[in-house]
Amino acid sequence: MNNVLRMNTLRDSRREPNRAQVACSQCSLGELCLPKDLTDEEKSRFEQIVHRSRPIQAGEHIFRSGDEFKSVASVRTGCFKSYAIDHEGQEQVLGFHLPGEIIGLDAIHQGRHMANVVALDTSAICSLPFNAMTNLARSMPDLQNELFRVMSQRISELETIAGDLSADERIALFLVSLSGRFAKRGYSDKEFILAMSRRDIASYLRLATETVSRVLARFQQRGLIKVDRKQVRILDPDKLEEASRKTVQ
């Protein structure tokens, strides 16, 4: 990132974000961000701590490794990538974050963010000060359980990617997971845009970029998917699901 953008990003990160203009209970993502069993009074208390960001442009960071942990972010629109830099100076993608998903909980233990988080396209977040959120959680068991659920889900995702899977299985599982995540947000589970590059996908799945391209082409030849640049259409979800469990012969 160039120096001008770096300076702008750091300056913007110090600004107090705007109070959310749309009540969480009325937001289309409310069911994803909020525990389902909160009372109206509890929802109102939760909404008081939520702040809505300005538009975040592609390439802008909301967290950087080493930043003091003060808040978590719920993706409102767009897509974000979290990544770390290894000892050889290479970028390692840790995850992709879609609307309704919470980013930053990995910083709880050490009190500092371990990952860099950057927007992949024009995006927006809702910022939640963590101290205020944990204070609420003490009197709202459903909110506390939701935080534990989100952290557990993230650990499960990392364990799956770290498993002993073939390239076909990894990519099929990635597409099946994306399909389900888009469906949960009310989008099509059969046709969607990949905001992330092939290189980013390869880094996340611990594969070579060329391998990702070859497997996608092989899946297309088998009639499982159709790929047009960043657009993916799932043609045979059952066979793609099967491919995520065993190597396609």
Second form
There are 2 protein chains.
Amino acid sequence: MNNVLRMNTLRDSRREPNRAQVACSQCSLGELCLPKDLTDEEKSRFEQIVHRSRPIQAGEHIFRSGDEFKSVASVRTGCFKSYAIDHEGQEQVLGFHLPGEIIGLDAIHQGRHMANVVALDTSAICSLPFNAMTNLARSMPDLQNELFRVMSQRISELETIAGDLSADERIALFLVSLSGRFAKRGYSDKEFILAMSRRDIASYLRLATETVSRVLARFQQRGLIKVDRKQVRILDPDKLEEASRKTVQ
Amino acid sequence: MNNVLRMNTLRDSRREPNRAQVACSQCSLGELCLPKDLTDEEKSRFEQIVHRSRPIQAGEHIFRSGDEFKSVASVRTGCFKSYAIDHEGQEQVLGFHLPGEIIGLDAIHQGRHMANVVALDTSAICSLPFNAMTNLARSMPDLQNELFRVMSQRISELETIAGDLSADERIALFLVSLSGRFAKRGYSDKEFILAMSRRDIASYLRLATETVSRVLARFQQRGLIKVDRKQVRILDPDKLEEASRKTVQ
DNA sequence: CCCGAATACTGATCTATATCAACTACACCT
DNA sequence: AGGTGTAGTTGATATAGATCAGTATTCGGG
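Moving from the form predicted on its own, what structure would you give for the form predicted in complex with the DNA?
Next comes the full complex, this chain leading.
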């Protein structure tokens, strides 16, 4: 059992100052999480099933492979990675999750989580009980649509990374995608911190860590980016974008 | 506009013999398509929104990239491939679709189909208008669950093929997966026809066509399979299964 | 502030698979 | 039937990126 997703106790949820912070309408994520296009009344019904968790330390897991599927999680702050263990016992990174993104939707058809999900930073999540959510979705068309939309988006994302791309294209695409996701969240799209290690990036992009180092160094030489440890600055977004598209020979 | 998914005309749907064939309860697919766990009354409501198309010739498209998203399709008979065109103008195969499988769910979040879908064989589909389906899903919990389950399954499938596998593993996995899907449909899991070309297989698995030829030849030499043109017979399912798992060194 | 352990970078090889180049065998048309 | 085009196979070579090896940097803990 994982205690991270444990509901706030009744006691907690009655403490009004605390409760207020939980309200989706007050949430700093705005419309990034699910409650898109909902009326105030609908939002309030939605809030009643959402549970905000205590802070999560870097390295702490919120799902483990094999866990019974009960809830999905929405990232409030911080960063998570999800990964599976292959037959060789090697970790395989499946995705990174920023604030506003929903984690755990791939667990539905098995009824169990197949991936492990771990915090890379001090983080916070909201726990969304899936049964309650689908019940609610029945009377709230926009919520149902939003759930379908989020899943469909993940399918598209995976279709991209499954494509046959060169190392340069993969890494450029990764940086461009991160940049866009940060922008959407109100952070700088030109300068950001890579919460994940080179090893994690490599695993996610199906490359060797050495290749990640080399390509980042090469991009820096070519003046596309400036990298210092985990700090990345994008100097030439257009050329980076271009590098993410297949080189026409 | 694509005319394949055009609704049966009212005239057609009133012709009882024809109409009877459309009924999901009579469909040879049984529970492979969506109507799982539905009551007879629910099935009948579902049937009212489903439209069976006329036969589709090999090479005929049922969706084109950019088409407005209105319906998903369920394969009745035959085989389809979906593909995208990359920046180089190269076709990139995204998946193959057998009877009972649902096509087009990745179009939801964009509101447009991003993939092209073409018949590889003489085929038939049912067209499922998505709006009507989600409306229906609201009063039919099992239908809603089924939609989520199908999307979740596609996410898992993509997570697999996105993994970093060797050519041998990819091809073994491809054969094992096909075998399982045929079995589920009541066909032989030991002997089947590859409706798709070597080129399509290669594109789907992100390999060169030459590599596909060579690996199939090697599998035959090792006594795992017998290949003759498009006909495949699986001689040693256990060893093939084993070959699909990463070699432990 | 120092030390050991991660983590990251760089250079030297190796290798799986792509690419290039013939060649073969059907499949389809007239 | 014969001819032509497409799909598949097989061999030779090239190469992107993995692996191996060594060094540098950062970080956490006493």
